[in-house]
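Only one chain is included here, represented as structure tokens and corresponding to the form predicted alone.
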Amino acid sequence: MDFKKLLRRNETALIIAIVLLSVIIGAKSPEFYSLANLFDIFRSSFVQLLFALGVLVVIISGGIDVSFPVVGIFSGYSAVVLMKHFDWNPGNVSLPIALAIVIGVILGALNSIAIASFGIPTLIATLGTSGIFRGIMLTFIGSSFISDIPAALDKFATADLLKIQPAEGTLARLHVLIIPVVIITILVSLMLNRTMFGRSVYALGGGVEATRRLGISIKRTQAKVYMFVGGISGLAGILYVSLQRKANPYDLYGSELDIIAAVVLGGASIMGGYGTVFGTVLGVLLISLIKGNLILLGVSGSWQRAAIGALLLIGITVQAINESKKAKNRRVSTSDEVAG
């Protein structure tokens, strides 16, 4: 294996950054190394990671989606409202999860119509639908805080896979969600790398015209991408409602910066055509570390978004520099071939 090439990989840089940040935070606050804190970091990353996996697929395809937080809370909040309205009280979370995913897919389909059918640029389309979805939710579905969510969702918030009580310190609780989230993460990786749809997504991000010449349907691929993002955002939204044990239609709005930053830091090219699930996982962990532990370093919580915004700019700048170097190398290679 080429050691220099390994060091240049985004994933390697992220692992080093996570380790260094952990050492710095741990030196300031030894409680950071506790098992309870580790499990808390995992718990705070579950919903973010699901959103990030959807955004990863969009960015690889050469698009950008800023509507996913609204799609998520729209789906989660609507599922709760429907269950309360019809007095549905299932013994498990299957029904609310299925409802939220279906609602998310429908909203994703509306995004895909705007993008694939009408050719509206992805940023403009999702920015517009984000406002439309939010307006519909607050006007027709509800704008009030719901604290008495269905019992199945409330109970799921405390469903622990593992509980460990150390001799000294806080009880460490690992939520059962780690199992489905790991499975979904693996499935998304397999989808991107082992299926025709995944190859179509990478091809689309590499260039529309080249994709068309390969015989891949641009509109069909875009439709699948945004319906997938809608579905996984709906899942993330209902899980967020469950973990918070409340349904607030004003939640999640504005969280797109954190998720997009995590995906870009994970190495996904903002120009499309490249991105890995492993890098996205590392990006989400880094953002979770920053959001949850900057205060332990004496940094005001108000600087969190500034730090994340700065990281996003750094990630995009590094990508731009790398693309510039690649373009220069291609020009040099072409010149050498012509001279030869």
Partner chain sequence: MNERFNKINSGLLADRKVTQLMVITAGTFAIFSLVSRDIFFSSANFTSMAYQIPEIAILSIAVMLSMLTGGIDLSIVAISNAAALVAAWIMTTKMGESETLSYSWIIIACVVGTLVGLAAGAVNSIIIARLDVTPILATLATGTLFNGIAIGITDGVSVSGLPENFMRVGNGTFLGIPTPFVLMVVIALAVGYFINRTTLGLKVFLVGTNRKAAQYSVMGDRKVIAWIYLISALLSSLAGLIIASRTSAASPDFGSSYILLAIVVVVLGGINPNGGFGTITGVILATAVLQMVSSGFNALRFSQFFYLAAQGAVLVFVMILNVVLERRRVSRSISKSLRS
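Hand over the structure of the form predicted together with the partner chain; the form predicted alone is what we had up.
So it's only the chain below, everything else dropped.
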């Protein structure tokens, strides 16, 4: 691939931003360059990345989902409530995880019905369902915080793959989740690039009518997309509960922006049709980096939200300017093609 093209890619810009930021933070406070801090950034990125992968798929398909944090906490919290109610206490985490994924897929299926069967604009549909899901959870499933989550989930929070004690400084722990998260990330990438479903998702984002004419079922593709987001959000939700070592039904709500920001900064186009897993990973890392290390930069933590808003704003502005420049240079009029 030629070098110029590589430079213009979104991923390149992100890598540069991440490196630059690391250099600046590191210059201000050298403790940034520690294995412990790196592993912490990873740990705080796992759940975000899973959510982001789901959102990436929706955004590529040309939609938007704002219900995923609610779906996540709904699934995680309900799984815990169910387990406590029936006194299930399995030795490992596969049961709660499976439960949460199933719940997530069911909630995603409800989104699918609204979006795929009735064609409701995706923002409005998911805004509506997020109200429904949250309302139902807090009214009927529970509104109190559970601190004694099932033992397996609790233990999982400290399941480390690696523990490294450097000569000086804090103990660096790499959570075991790094392995499944990396695997899932690769699987999602394969799904998007190496399966017809994945290509259909891109096609759908590129143009609904042209996709339909190819013989790809729009409804089925959309239904699968929203069920996929539901499932992966369920997984993210239960892992969040486990890592937090408590199930708080009020959590995650309102966190959709961080995730959408990460995905959009990663180069996904909100109009659909474009976006990569690699870009999303970088976007998530960048957001985690900023959220976790603002303090090291000497900025008070209360500026976190402003920082993310500003970052997103800069990202979309740059993308919009690039897009209009490209369109001007392209100069292939599309108006000839609309007739017929």
